[in-house]
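To begin, one chain is listed below as structure tokens, in the form predicted alone.
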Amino acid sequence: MNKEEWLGRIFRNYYMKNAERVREPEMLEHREFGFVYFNRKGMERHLSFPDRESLIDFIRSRYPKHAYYSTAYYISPGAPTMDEKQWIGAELVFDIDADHIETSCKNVHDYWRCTKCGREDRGPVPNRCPNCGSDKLNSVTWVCHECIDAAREECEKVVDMLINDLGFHQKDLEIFFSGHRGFHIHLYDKRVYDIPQEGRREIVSYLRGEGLDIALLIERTLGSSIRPLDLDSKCWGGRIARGMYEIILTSTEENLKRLGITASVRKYILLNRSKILENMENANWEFLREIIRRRGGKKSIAKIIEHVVNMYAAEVDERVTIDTRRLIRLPGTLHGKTGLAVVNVDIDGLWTFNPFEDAIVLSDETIEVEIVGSIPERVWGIKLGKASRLKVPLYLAIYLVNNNVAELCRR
């Protein structure tokens, strides 16, 4: 039995007993579905189902490796071409993936190898081998608590801006763990369903803090009774003001120097810290004029603001959000690489959710595997050790085997 057959049997057994856990999307009959299967390349898509029973029966009989549905609504979702489907509208979806977030843990547990020259190294996979220039690189990536926490932080930023800046309601938002290294945020508000790609791109740009005119922001703060920068205001003006306050409150000579702040401005901030903070608390931003008068003052303010924007900007996958015909993972199904379930995460419980407990739905029966590649000392909270053969729970064996670092031991 090869790896795909073994995995297929496990998934089939799971779905035969637990297919009722699959959650169908609203307006099911207007959605397109797509599936990836074991021992078969590519995706079967342009499928539709008239009701939940038909969908569940299909999943039980085909036990897919990956299951997806469209964020879009169609008149004829099962039609073979997009034109024939007749697009009605689409949910607004945000994909947050630790793969796209810089984390120190990647330098510890991820590694890659060039198949041409044999060069290998730890850390994120480069586009090309730095030794020979080949793009033929194999990689092994892992998901850990640090990865998930980094994705959690981005989730929190998106939810905050959607509710407090853009005026959407929490009741119309849902978060799902993707089954791997991140989260999907769905916005079910009929006002967004017909927003075209460019409009969705603008929303992503806002979440990322792109296109902020820093010079204009400073100019209007100093020259208008309506100040964009205000500790109590919402949106980016308030966010930037609070970030500047935090930097000035906690800054040291070394920290300011690292930000690229000139010596003259550093000296002014550190000598007048208490007065500056008091002024900010009273919505008095005249101290900016004092900074601007100093050498490199404008550039120093801009660097502080740029740092704050980078701090608060949300890292979302633009391609997913702007795609009005996107397929997204179906809640309640299994992720074919990890075996973890795609599960709903309560917004207020985002930081108590533990995927290595709450998304594990497969058996914990003991399986013996042979280690054939480099593995971290601890995976999903389980200490693995350095033995060439390990006995691990079935759900972890699936992850190790799928990551090509372990093989099933022949009995």
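Between two forms, the rigid core is defined as the largest C-alpha subset superposing within 1.5 Å. Here the structure is a predicted model, which is why all the values come from computation and not from measurement. Positions refer to the first chain, counted from 1. Compared with the form predicted in complex with its partner chain:
- For the conformational change between these two forms, the C-alpha atoms of Ile291 and Ser374 are best fitted by the superpositions of different rigid parts.
- Remark: the rigid domain rotation between these two forms, smaller part against larger, is 10°, computed from C-alpha superpositions.
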Contents of the next structure:
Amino acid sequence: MNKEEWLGRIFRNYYMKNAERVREPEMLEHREFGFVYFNRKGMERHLSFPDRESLIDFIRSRYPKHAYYSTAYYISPGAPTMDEKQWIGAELVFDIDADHIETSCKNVHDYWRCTKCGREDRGPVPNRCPNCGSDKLNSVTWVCHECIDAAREECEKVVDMLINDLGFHQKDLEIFFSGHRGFHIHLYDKRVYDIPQEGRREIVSYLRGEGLDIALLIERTLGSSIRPLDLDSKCWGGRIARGMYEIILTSTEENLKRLGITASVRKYILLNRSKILENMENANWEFLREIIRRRGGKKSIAKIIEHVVNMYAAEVDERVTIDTRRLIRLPGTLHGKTGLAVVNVDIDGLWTFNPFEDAIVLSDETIEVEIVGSIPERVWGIKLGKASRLKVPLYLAIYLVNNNVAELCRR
Amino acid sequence: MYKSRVEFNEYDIAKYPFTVDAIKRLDEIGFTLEDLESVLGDTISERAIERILNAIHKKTITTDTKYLHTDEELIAYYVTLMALAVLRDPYLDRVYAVAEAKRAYEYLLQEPLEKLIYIAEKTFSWQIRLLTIDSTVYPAIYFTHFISNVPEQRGLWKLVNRIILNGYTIVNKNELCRLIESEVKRKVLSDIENMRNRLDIIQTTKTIEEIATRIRKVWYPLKKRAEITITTIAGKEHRYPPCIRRLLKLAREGENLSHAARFALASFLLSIGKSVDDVIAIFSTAPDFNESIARYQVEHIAGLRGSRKKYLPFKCENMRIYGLCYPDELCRKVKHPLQYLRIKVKRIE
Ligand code: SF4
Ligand SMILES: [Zn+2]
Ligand SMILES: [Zn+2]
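Having looked at the form predicted alone, could you now put up the form predicted in complex with its partner chain?
Now the full complex is given, and it begins with the chain already shown.
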């Protein structure tokens, strides 16, 4: 029995009993579905289902390795081309993936090797080989609690901005664990359904704080009664104001130097700290003029802002949000690489969610695998040790085997 | 909000024939296409032709005040849409929609704030609030209307640089006019499209066909020129990065591109060896195209003018800042649109 057959059986058994857990999207009959199967390359797209029953039946009988649905809804979702499908609208989706966030754990658990020149290293997988420039790299990557925490943090920022800045309601938001290294946030508010690509692009820019024009903020703040910079405000102006406040509050010669603030500005800030803070609290931003007048003043402010933006910016995969024809994982299905389920995460319970308990839905019966590659000490909180044969729960065996570091022992 | 207080009279209907008030009036008049074949029909079809020709030649629609208080103007508008529906030329649709929107914009600038809000709320279903700050009242619109209608993604048109309260962003009157202008354009386009979808059901008439024929005569030679140059440049387009493909598509559809977008497109094409004339030809389909300005700009980018410095295309980071980056999978590997092209070409070889 090859690996894919083995996995296929496990998935089939799971769906036999649990296909009811699949959560179909709203307006199911207007969605396109796509599936990847075991022992078959590529994705089957352009499928559509009239109702929940037929979707569940399909998943039961085909037990897909990966299951997706379109965030868009169409008049004829099953049509082969986009023109014929006839786009009506799309929910707004945000994809947060630890792959795209810097974490130190990657230096411990990720590994890559260039197929062209043989260069290999631990740590985040580069886009191209730093040695020969080839983009054909083999990699083994893992997901751990630190990865998830990093993704959680970004998730929290996105939710905060969606609700507090942009005025959406928590009831219209749902978070799903992606089954691998991150989360998907779905926004079902009907006000977003017909936002064009350009507008979605702009929402991503907003979440990431891109294009912030500080000169503009300052000019408007100093010149009018509606001030973008305000400690209480719930948009980027507020974030910048609070970030600046924090930096000035905790400023030391060294801190400011590290941020790239010029000597003249450092001196001014340190000498007038309490006065500046007090001014900020009273929404008096005149001190900015004072800073700008100093040597390197403009640049110094820009440095501070840059720092603050990085502090608050949310790292989302823009491609997923912008692309209004994208397929996204179907909640309640299994992720073909990890065997973890795509499960709903309560927004208020974001920090207590533990994917390595809450998303494990496959059997924990012990099976024996042979280790054929290098494995981290711990995977999903389970200590693995150095033996060449290991007894592990079935759900973990799937992950190890899929990552090509273990093989099934013949029984 | 202002719905009950604003007076929307027949002048307004003639100025803003795309509004729900105008449609209601049209129903009341009870004009039919058969009426178009009568004596009255002549003035109306002349005006319909004039509207489209204005759009083609002047990029806006001028209005003789003699029309401004008549139902004829309103009827002429719908006859114009009907003719465009029959012509089935998406590019002309855009030219017309842009002109119609521009006309609306110029009128909107003269209106009191209340009327702008009235139109935005009633015809476009915008969510608008009035916010009082330091005893001044400011209109604030829900941000989705804002981002769907901004003319470019830069400076104050970017959401990050705005004051947002619970999803509502404060706009000034001028901004409001610009945003409505863009909404009008989309509305006109969708009205033409709807009309077109109903063509199977409603019979067009001899007069409508005649209008269409007369427009074709003027329009086709103009359009041909632009199309030919665009197809020559299109050859290897599938290798271009998605950001550039998108801009080309928009240009081809006759969309007005922002300055940054034009710069990005022109500098990219020039740096892969396209000629100044080819690049100008691409922009020539824009509704607000002005050959001598375009030539000046493109030659400037090419380094043939001014500082004689040849401009390099934006790197991805800047493309992103200007809201022009629409990445695909391969984009993960690149920092510059030209790099994308290089990888693609290498892969194809
Ligand atoms: S990543 Fe670069 S090449 Fe790709 S779409 Fe964005 S700007 Fe263009
Ligand atoms: Zn290499
Ligand atoms: Zn990790």
